[in-house]
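Here we start with a single chain on its own, the form predicted on its own, put down as structure tokens.
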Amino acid sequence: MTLLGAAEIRELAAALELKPSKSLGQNFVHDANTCRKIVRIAELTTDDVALEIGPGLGSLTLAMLEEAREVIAVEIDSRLATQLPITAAKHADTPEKLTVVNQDALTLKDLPAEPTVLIANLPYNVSVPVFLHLLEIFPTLRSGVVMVQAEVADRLAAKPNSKEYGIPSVKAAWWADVAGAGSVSRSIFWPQPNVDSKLVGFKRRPTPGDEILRKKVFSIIDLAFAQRRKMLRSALSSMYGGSAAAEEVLTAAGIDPTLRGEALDIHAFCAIAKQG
């Protein structure tokens, strides 16, 4: 197996006349060093069956395919999707582990197989959204490790009581213990890009209920997040009718009224949701 490096990384684009798009934000990992790591820090196993999301040209998805039993790699962008099991074929030796589907991550509804574990350069503009479709449609994902833009990652990992704390880091505990899992550095990506990376890992545990109260749960989230100097008793004023009936529902529930969103954690949101 050989990975691909910076002028590997090149001479793909220039073959196939691709000028990275900052929309789909294509900025294309070229550090086998950083690759292996990943997938390493994921834990991936000769049993899993990994999903990669944006495996643009390659390179992260031929570490993968050192290690696991399937690869499954979702690419938006076409002329990539094609060009990936050309490049797996010649560099990887199992190249027959790899799967790829031609689709936007955000619309994704099934694979051609569950899931065990993910790992994604995930595209910054889109990366928590998608990371939160995961979790959601691929129950079969026990664990992973996504590259996303610092302050992302800040976010998704953050506690209560941190200035990170949002709506990101209360809804991906819906699913899962999210953690940061080490950075990584400007100069592995082509083309370089003017924002730091890190690491973020997460293993699934079972959820605080079921769907309806996660949307329940969800809505309530939004609202508590929407002004976040607003106590929680005005903050959701609008969905019980006035700040005098979200005070009742919040006492009923065992939350101090006058504290904000960012002092709750999940289970302190499903209390709330369960009050009615």
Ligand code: SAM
Second form
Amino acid sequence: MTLLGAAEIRELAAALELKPSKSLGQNFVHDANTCRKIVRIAELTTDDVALEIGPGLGSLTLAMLEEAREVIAVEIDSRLATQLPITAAKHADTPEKLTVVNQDALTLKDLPAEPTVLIANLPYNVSVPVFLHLLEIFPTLRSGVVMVQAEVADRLAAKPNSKEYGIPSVKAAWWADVAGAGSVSRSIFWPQPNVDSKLVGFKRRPTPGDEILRKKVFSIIDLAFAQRRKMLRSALSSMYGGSAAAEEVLTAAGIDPTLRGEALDIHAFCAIAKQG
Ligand code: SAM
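The block above covers the form predicted on its own; next, return the form predicted together with the named molecule.
So here's everything in the complex, that chain up top.
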């Protein structure tokens, strides 16, 4: 198997007359070592059905095909989705392991097989909603590694009482343990982005409640962080019909009503939601 280097990426882009789209976050990796490293960190095995979002020209896809039982790649850009099986046939030893789905990842509801591991260099402008959507709709996804903008990576992996902690961190924590998994140099991308990227790893764990509780918890989280500087009793007042009522709910949940959302972990948000 030969992975894609700078020359192959340039060649493929030229053949497709591809002008990378900013709005689709098209920055392609042209470094085989980075692709193999990501797959190694994700601990892909021959039992895994690996899901990739935004395979682009196939840099990571080829590295995934070396290890997984099956690879499902979801790409929104039909030119790239059409080219990918051709690239796999040329470079991979087992191209038949690849299934390409030409779709917007945000609208995914199901896939040809149940994915077990996620590996993706996510398009920067939808990285958080795509990540949360996948955790929600594919309970079989047990772990994974995604590459995102450094700032987004820090937010996803943040813990309470840090300035990066916010909606993405606490919502992701409903589904999984999320942690930083290293930095990636800008020089491995074509075109080179203006921001740094980082890797984020996740491991799923049992959720703290059912879907009814999750929806309630997520609404509380949205309100708690809508105005970060507000104390919880006032941030949640619209939900409970006034700040005195909100204070009662918070006290009953064992939470100091003068705290701000940034002080609460996912379990504390669940305690509030369970008050009804
Ligand atoms: N994985 C490739 C790599 O590492 O070289 C490309 C990564 S590039 C950062 C993001 C890819 O996601 C592009 O191929 C883009 O067309 C695709 N994309 C953008 N928005 C998408 C969406 N909503 N659903 C699926 N793919 C999307």
